[in-house]
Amino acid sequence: MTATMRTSPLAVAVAGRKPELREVHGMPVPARFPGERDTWKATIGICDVSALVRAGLKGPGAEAWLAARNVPVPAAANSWTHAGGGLVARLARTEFLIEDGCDDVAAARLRAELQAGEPGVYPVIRQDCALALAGAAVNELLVQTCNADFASQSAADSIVTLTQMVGVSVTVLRDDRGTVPCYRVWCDGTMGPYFWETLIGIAEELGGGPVGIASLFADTAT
């Protein structure tokens, strides 16, 4: 591992379950959990992804300045699209989130460039905690913590919701990983492990739990 590392918001949450570390992006992160077996997706697994690297932005400028930059722009507020491994999300009209994936460094890039200053683009730091929720009872999960309806929404629908979760202001949007419905998670780095424990303790009551990294992401990088 690295000299200099990031660290989760969760660092501390899941280190008493003893997982098998990995470096992502420069942040240790749970690749696998004792006895983690594949039968999370027949239930629900809860995945730490919050070393993958985001970056913000907003203003009126934005939309222009990433699409200078080749960056894919949603068309629509609320809304996202695949951009190589990672993703961009537009939040509102003018305010986007950008996410790398494992081998990805595009975030990493325009985050940098973010630095330089530009009219009418301005960053958003972005300290989140972030999760994916996997599995075939993911759904029961949500009714269980949310009043979004997520039960009507696919996939192919490409939904970028902001709402709440067990209290917890939160971006959510689907991502299935193959046939398994995936969900991604976005909150505050500070709500984090109440966040997490919290979920935890419901997943493990529909028969899932925590998984690692490696479980969700087969371009895990190390």
Second form
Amino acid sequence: MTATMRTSPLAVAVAGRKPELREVHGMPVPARFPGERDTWKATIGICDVSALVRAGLKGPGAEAWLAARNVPVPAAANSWTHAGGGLVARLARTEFLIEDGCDDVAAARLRAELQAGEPGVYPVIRQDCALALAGAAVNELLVQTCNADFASQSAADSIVTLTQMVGVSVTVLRDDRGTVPCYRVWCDGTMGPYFWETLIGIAEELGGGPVGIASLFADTAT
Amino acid sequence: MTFSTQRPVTAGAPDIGASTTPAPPGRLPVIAGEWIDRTRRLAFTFEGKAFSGFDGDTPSSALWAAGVRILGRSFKYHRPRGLLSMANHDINALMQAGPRLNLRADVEPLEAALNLTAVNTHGGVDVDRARLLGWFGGLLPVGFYYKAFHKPKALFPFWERLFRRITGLGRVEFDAPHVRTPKRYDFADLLVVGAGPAGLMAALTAARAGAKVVLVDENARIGGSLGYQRGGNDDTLARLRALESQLAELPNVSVRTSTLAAGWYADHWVPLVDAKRMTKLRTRAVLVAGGAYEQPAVFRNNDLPGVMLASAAQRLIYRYGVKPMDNAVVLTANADGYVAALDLLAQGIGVPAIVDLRPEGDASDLPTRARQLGIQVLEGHCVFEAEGGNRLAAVVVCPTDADGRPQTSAPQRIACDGLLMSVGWAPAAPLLYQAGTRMGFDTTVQQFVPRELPAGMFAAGRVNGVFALEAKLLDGERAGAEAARFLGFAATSRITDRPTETTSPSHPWPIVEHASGKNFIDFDEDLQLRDFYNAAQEGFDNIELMKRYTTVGMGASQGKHSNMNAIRILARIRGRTPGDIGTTTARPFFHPVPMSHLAGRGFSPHRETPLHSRHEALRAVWMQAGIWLRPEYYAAPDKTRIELVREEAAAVRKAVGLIDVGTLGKMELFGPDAGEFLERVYTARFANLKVGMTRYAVMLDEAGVVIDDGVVARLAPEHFYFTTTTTGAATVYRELQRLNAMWGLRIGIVNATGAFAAMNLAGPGSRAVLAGLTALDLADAAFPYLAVRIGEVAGVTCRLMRVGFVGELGYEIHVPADQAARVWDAIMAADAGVRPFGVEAQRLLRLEKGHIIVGQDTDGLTQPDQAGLTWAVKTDKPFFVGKRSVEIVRKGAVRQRLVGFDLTVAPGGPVPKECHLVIRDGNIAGRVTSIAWSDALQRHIGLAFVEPDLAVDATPFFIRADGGLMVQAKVAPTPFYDPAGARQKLA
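To complete the pair, please output the form predicted together with the partner chain; the form predicted alone was given just before.
To see the whole picture, the full complex is given below, headed by that same chain.
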């Protein structure tokens, strides 16, 4: 499949806020929103990172297949690890999500290799709505939207949580940006506009709002 | 310790040792530990009159301080009522403040500029005209409602209107502003309910062991009885301050005041309700130290303003600095009543007598101390009746015999403006009951206590039958340590068993009969003692039946002051013990909660396909399909919905149309056993499906009922891609996973519903349009009907299936979601004749082809044979889900069959609609599942379930349309349109 001309599930949802767009991995995403300042660090910032390239795979041979390609494989289900600028999340005993950072190509390469077919290794097409929820007050957003206890987790715990937020099935992990708490959240792209609008509404009530990818990911700031 | 409250802690409140200052009328001098800020006055009105109170007051405390004694009217007889508990249970003092109705005046914080009125009055609380109802009390026996409605039936509407007019609490204002009350979740190791002495010690003990503790109390401040049951000195307040200091040093304790633990749900889910919201707390253990509800004594006129629970008077004094009365008789049956008398004396309030129901009196030195202070102590006496008009003026006291009956031959009349009742307690145990605690009646303390606690549940203090202060502290420590150990923390305590009481804090029969009645058991519902005897006489002598017949405990206080006495009465009637009678069910929420809190923030998830913005731009009119938003049709100026739907359908028949079908469920199936898996899941054969081809698939449940359908495509020997119905995707995916968890086949299933967009390019011109966008060979020989191909369309790699759902040459194009818009745009731009069409046109087109929609043309009982799907069911396969049921059903008679029909409607005549009934000889013989006008066929066509003998071509039958008009139809073969399928198979 081609890897160009990608559209974020949130393209229309964010357009009304007239963000400054930047193309990341072939997908225009908000780099900054008008009037955006660093205040989100003390409150809540929600960022569309759907542009990051992802590869998914499952099957009894998935772990060995990744290991053979020198991909760091988390030892336990529902855990994750950094890989380059991106991450590898073990969603179940035999299911994995690999996501590139802004400048990585590992997931893209793996996705291409998966198309070749391998016994016991099954590609999972990933077309997620991907968000980063960050800021010192982000836990208040989480406790109003989800019944999982994220406050008791630290980034060092490397836990992957599959749960629901505002009625949407999500995958969540904590990946702080420096000293600022940050949660990465993936959901079905077709739920994305509802998910975004709902979370933004609550975040704005709590003093936060949308932030661009340049604010959260230094590697896209230039 | 973190601390949260919905009520600000008063800054600068005087504490122990504070000097006294001149007090306004009705107020006592400044009292150590009081909750009010005397520097901040708040003006408000009640019943149109101006009053003022202090920050920290409640409406009731401020009004009582101002000399107001009638705070409300009773529900049934509209009797004047004052204070009872000052503990969130004063149901006769509910008030309305604008749109805020049923404000609990005994505990709600007073606010500036509140305009309060009493609820349930006619003409105001002082001159309530409905008080006349009290004169007709004899005509309103127990069960009056039921009897009135029972017969004669003709009077039912009269009674209904009357009751609706004269009953009800508060007035709903429909233009009340919307109040946002978002729920939130929280988490803890241990929830401690109640921050009295036992709860505080429990929280301290568990937190010191390392547990994350949430400590909640419904009061504005912590401390419970330590703050107000003082016995005339500040020793208990000093204990409270010491405990608070220790708590403050523990960062793992979150203290939440003005917060009610309103129920218990499985796995220790507990809703915590405060003024602003409901918090759903997930905790690993729950420790209930919620104390006990002080219980009223029952005697004639026990509801007069001025008669109150002893703890209510103590709360007035120590929390609000209010002088409850000038002279009070104390009716007691325990040491607490003597302590209350000492509290009154300490504030200069006269106590002419303590009336002790117990012949032997109290075993402590308290009676001696009371006598030394000049109080007359009358042991073995009762209050026979209270006297007064709108407020208490005197009580009549008399001795009791060996059975506790009043000996009215020697009455003693004592003038007083206050009567304190301290005759017993009932445990605040609803959470324990809800958690499944086995409770038993302990005669030593005359109350129900926990006998066997479920895992993770703990109890301490009064709710556990422990009343003495030191014992409560020890019991809290014990329970806190037990909870900590349950949670995996190391903890010890000075005792390991519940302390035992030597005397009962509750009297077994605090009830005095009176020939003239008005001895109230339930203040919510104005139930008198005789009502219970009458109910039992009428056969309602089981506690659950008695509750429903008398309505005891069904008012807004939920029986907190009436249930225990009701149990005692029933026990005496039946010659049993309260333990034999048992309690009624205490369901969550056990205390009223605002509906807005239950609603919280509304979440209504919906899904949008990746082409949503394209439809918006094309002026789609949206409809919901499950949680999806889909274009029903596309609007255009000066055209009606039906015109546009028909135009869209015509475009598909005559040229080319494009519809977004991305809502279809989409699954990928991999693995060496993938073919075998599909053989088992679907009714048709798939092991023999050739790579590059598709096949229609029907899914049954174990009962042989049609539950889903779709198209299966084989992309590679071990790789299938298949669709499900729009609303069935999640259910089907779960079911497939469940099935393979049993079967253990070597497969992998991926739900790709949201990952792929899909669109159907259909119509005789579709091939030509597509040819301009792809290098794929679209010739029939290379890409025949029912084939699947992978290729680029507009530069995007897609999966294309040649299908015929709408009965024309067509290509279903599946494309990764993030590139869908490009493909849609390219197709729309390729030919100006491409017309987008919506769901309604598609429904018409497929109906012309006789294709069913699962869920519309089938129901929860439809077997494939009934729906004309026999051809898709291969019972010669060894197995598929539902096969056995299908074979069994085939041995019996078919109940109904789905048939096509057409009809001729007279101009202007009624047209049947979906779900209209097929009628034969006046009986229901089936129903219409689909019906529409077909421009292509120039007649109405439809599908209907009919009785089997009607399912013969050209058989006439009748459909009952709107207005009961009968319309004749006749069975017609399907497909209605292009029966040979030549158009979809167009070479």
